[in-house]
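Next up is one chain by itself, shown in structure tokens, the form predicted on its own.
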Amino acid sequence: MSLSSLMNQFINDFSFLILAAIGLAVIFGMMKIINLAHGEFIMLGAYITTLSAQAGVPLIISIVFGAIGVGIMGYLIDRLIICRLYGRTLDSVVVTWGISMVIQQGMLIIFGPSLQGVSTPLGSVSFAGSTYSVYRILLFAISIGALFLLYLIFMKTKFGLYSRATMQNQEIARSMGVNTNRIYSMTFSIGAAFAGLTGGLYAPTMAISPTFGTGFLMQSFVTVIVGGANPLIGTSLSGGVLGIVNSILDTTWGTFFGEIGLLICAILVIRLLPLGFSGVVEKWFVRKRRM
């Protein structure tokens, strides 16, 4: 196991985990809604991106179309269905599972079992005896940029202030004049848009089918569970730790053991750190302020 191959695998795993989980982390962390349709949102982003690219739209604009299109769809789903589930975490599991089935079967009926994809752009480069896909490196940079964008949205804007207030105490936020239902709708839309962005970004690298999002679902849930409720701190820390674990096991023993390692990490974190990495960090900040 060479250092260069390990680094190559870590770049792939980190970007995959961050991009797969970031939309789910936003919706769960801010709304306490367990979105089992997350994989289908990713799949829709891939379909919108692929169909736009096949129509002659440049790939980068097609990816933006995928994110915006799924974000709009997420807003509509929230206004029609999810708004009735605020504060009902367990009920959201059943309802979003039903939404995922409707979306998946609908895409199967409309487009068939598969869709011709687009080729991976940008080629590859060689460094230190290893070959790196330029597009994979770009995905790594985009994953870090997505975390930074999430930080700006929820820490540097009025919407972010209102959303954090709503998350901490909905009743007090509402009494202070915050339209909490609108905040929830926008949050769900942002989470859906991040999922659509993920689908668009990975559309050139994977086969496009109605089950496209299934390959993202387990890793995204594990990353969110390990990270905890804070979508920014938790996702970045869990993506880094799980990326290291998965890349070492994947490079040494193969993909199967890499996935087993992710599940074992999730079990250990649930047992030892019930609030996830973000809970530990937030407790540390609270103790530091009291000193």
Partner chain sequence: MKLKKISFKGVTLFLIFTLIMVLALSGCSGSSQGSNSKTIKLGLLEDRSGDFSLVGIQKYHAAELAVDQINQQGGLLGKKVVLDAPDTQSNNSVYQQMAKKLILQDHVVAIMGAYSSASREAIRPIMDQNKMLYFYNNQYEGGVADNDTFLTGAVPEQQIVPLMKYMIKKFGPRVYTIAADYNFGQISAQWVQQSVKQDGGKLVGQEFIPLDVSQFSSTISRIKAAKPDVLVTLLIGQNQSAFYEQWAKQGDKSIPMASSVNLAQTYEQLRFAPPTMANMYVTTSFMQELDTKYPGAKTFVDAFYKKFPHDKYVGQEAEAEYSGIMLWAKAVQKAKTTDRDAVIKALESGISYNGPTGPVTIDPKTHHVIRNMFLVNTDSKQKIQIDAEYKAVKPDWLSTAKGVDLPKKPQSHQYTPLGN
The other form holds:
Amino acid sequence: MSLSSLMNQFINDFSFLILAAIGLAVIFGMMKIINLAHGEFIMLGAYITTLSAQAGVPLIISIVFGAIGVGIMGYLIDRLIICRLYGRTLDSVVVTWGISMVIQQGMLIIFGPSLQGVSTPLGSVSFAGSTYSVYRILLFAISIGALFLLYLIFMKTKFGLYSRATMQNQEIARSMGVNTNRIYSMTFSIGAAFAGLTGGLYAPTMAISPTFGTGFLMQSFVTVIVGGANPLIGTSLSGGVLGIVNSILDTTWGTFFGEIGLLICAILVIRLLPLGFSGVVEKWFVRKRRM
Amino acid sequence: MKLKKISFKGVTLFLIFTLIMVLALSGCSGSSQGSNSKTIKLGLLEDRSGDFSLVGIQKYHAAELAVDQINQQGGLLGKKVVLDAPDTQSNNSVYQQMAKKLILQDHVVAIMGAYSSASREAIRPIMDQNKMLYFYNNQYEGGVADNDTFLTGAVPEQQIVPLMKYMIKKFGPRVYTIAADYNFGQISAQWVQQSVKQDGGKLVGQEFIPLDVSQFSSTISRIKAAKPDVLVTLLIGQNQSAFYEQWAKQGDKSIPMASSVNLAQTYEQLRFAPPTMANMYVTTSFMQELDTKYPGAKTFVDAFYKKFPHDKYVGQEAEAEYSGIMLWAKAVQKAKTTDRDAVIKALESGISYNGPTGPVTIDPKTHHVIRNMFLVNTDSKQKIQIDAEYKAVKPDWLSTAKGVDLPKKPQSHQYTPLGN
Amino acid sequence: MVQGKIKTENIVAALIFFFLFICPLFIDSYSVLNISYFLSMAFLSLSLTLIWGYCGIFSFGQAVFFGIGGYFYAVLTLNLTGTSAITPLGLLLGVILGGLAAWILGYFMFYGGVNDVFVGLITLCLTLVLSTFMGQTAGSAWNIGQVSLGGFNGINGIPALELGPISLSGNNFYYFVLIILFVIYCLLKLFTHSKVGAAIVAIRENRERTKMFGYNVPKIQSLVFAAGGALASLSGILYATWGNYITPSAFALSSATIPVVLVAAGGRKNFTASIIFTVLYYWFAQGLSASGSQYALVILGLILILVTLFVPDGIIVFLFHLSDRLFFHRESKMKEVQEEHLHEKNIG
Amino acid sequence: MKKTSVENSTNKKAILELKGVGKYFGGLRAVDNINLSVKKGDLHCLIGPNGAGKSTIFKMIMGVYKPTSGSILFENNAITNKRTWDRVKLGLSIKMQIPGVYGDLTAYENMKIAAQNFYKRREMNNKIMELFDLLEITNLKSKIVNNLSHGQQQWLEIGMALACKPKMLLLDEPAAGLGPEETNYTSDLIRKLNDKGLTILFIDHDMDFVKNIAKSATVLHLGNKFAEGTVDEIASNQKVIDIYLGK
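Moving on from the form predicted on its own, kindly provide the form predicted in complex with its partner chain as a structure.
Below, the chain from earlier opens the complete complex, with every other chain and molecule after it.
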């Protein structure tokens, strides 16, 4: 396999892993909620984007609509359901499973088994003998942009400060006057919005159906598991490492081995570094600071 | 939380729960009492939810249409035909449960349905065990020889063999196959391999893709590196149809694609914006675009949309379901009973009916059907062009290559071209 | 739970088993067949109740052992058809294999200090590995002996169990499953009152502290996990013989999640509750599916959400307590459960 | 305990020895090169301000943490690499700082969990009742532990620790959060146990409490050993008074 096709593959894998995982990572990392409805959030983003693009809205604005729409819906779901489950990691598994059933079947009832898609914009370029989809390169840039946005939200805003405080110690944060419930709702909503963004971004590259999200689920979970609790450090590192593993295995032996390789990576990481990459990095930082 | 609040909500919840249970139960028992001497119960197993509902709903509606038309013409043997159609939810375990229910509790006279090969193989043994007449009305990978089963969809010798011959002759010998990694894909790929060999082509690559994969960039670069003249795509399910959009952008659209499942079944030409699906060649027994040329097809398509105005497509499998039910109805009329043995005998007499695209005739030896096939392609606007028509193509591979003759040698087996 | 006995639970359990033992006398053969399917799935819930409800090991991996059991039984018996006594031997070996596989996985995790939600994640990944792997075994390269693994289509024609001259189908199979279920249910009940039973509750409540009472916690966890694996494997084998069929969907994400959902919604610390809820759920789900209603999955999803929100200890357990309070005047019990729940909130 | 009869009051045999034990968390030196020896029959106290590393030492003795350096000997056997439960079987037992009781179970069931590993079924009930009597909490036997007071939970946990047939008992802040009456009761209990020949090592802040019961003490400061000796020596050590006791 040539280096350029490996590179092309890595760009694709990295952006897919990051975008698939980012919403899940925010919700899991900040709230310790395993959101099994993550795939359905992505699917909703894709539907909103596709429907508004068909209604004549420019694609880029449609994608933003997708993110905002799912963000609002995430806020509602949190207020109605999830807010009663803060701190109950395992109950949240059951509830989000229920939510995913309702959303998926609900969309089938409302919109039928498929929707006409919009085609991928922006043509393709040839470089070093191979063709690259411009949109794919843009996705790569957006995935890095999304990580940067996450950095801005959680490291540079007051909300981010409060939410990190809440994540560290809910009791203390609350005693210092932080409305932790509001922080959680916002976090859930941001996580959902990222999922919606992912759905919107991938909508023009895939078939639109109520099972749209299932294609993201495995990759998103693996990325979050390998990354650990910190959504920013964890997601970017594990996206990078898994992207490399997946692209090498995939280009050399085929899709199946790429997939199995990801899963085995995840199992090894949980066994060897139960806190994931971000756990290791944080430990390293703590040590450095104390030395 | 306060104690009072919880118990109040709990009691309410419990009441709701019990209510639903009672409703569900009464629903169940109600349906089982529906069987009486004035009606004939026909079982139908199709996916109305889940990954395969895209085709499952088309087939379910086609079956409703067929039963309606039969009843409008006075029913069968003076009785009304009633469809007993649980939702199999694209879940093979549900297929099994529902097949048992239809046979043992609802006592249907025959069962139609199943979409994926996996679901067919899940219920076929149950049909055999219970001596139930079963129709698999779907295009498939071929090779099933089973006395209780009739297969009214197109098979590889009707689809892949003529298609590969045409493609190699027209575009060149180098063929690359990508196929869904399960039995349908594997066996269909064997057919492609065999046809390529017979037609003097060369298989330059073959790849099987897990069903849950939706990202294809590595596959696309491998295909491009192999520089094929023809790309055969045997992809299944919603995830895999994402290939086309990605191929259109990253791949090489000048390479013609060939398929036995796409367009006619899952209407990608309407679901994807052009020119994603351009330059694709498909052999099919039916698709709704044939109504421009064939009046029978037009009558069928019009009737379908009159009954289901909100549906988006009526394709190959919908027609197969419709024809399957019509053939069964004709056999029942001929046998003058719904009794399994008599109906099988009537079917094995080589019964024929005039379907939307011409006569559909049972081949007694193999329990498959002889039917007209069409080779179509998409232009740059994804409009369907009819390239060739093959009259009365025989499903004769089982009888000629494997010596199958079901009326004489009863069996229940699936043959594969490279296996036994 | 170790302390005291819940009266309603015992009465209900006795009534249900009594009813199950006599019901084939007055229901049709299809319903008997159906209930035996539900009962087969109850073993899977029991296995998760044991390891999660009692020992605090949260696992998405019961589907792994379910599948291993089913596939092992299929491959063994299909390779040796005609050999008498192969089916009960296959059942036995399959259960042992499931237990062994679980023990190895447990050893790897618990001795390595993997616990809590990480066990859930690691088992989830393993389930997905197996489902991906088995899904691509459609090619002719994947034969074990004369049996082809069959990829996504799975393995068909798996022989039914035979005990000597008796073939276990219909009512025979039903009673076979019911008796095993009854025996295992009683054993599990006894087990929870035993020394190890007390130890596993201690491990669930406070793992680190329990070590300091001289318990080899990883060893006990691995053994309980192995027992859970064996039960799940038994469930898989019974499922395979019921439908004569096993596919990789046994390992799919939904199969991995459904036992968790059933056990959590029914009452995860209570064997009786998880059996009852499992049977009710499958019955209800099947009823909805048979009705062909497109709202089936929506209704199921809503029920799960409502149950978790309003009766977090599980709906069946809640009903037990409610009835205890109404008929046996055990006010304090309810209160204690409340507190237990609050306590869990803090540690969970 | 072969040589109890030939004990020499000035040179008693050490039951527990820490030799150069250190524990670093990343760059943080929680415990640095500590040497500590507790003699058989002693009632020894570890004192020091928060963060002095007392609880870390306890956790290393029990095998919760593995020391970064050094070795731990119990009855002259190196136990540094032994697992927690094996140490308990050798005769080490602990009462934790935050009550380590099982809140959802009854007091009796709690005791059973601790005792069943060390007593046969027949002896167990007698032993448990004996311990309840010793602690004077027999009336709490069938209460759910979450409904007990903080002090009652503390005593129950001491009882549970005693049910493990200990040769040496570690108590992490036995009097923390107790009222004066409860504290008196606790000190009486500790003395009573020590009089019966049980070696006890405990942690506390409260100098009065320590003076009241301990025979000897070690002062820790920022992970280092600061002073060691009898309680009177410690109490009169000016440096100790300055940095720690100087109220």
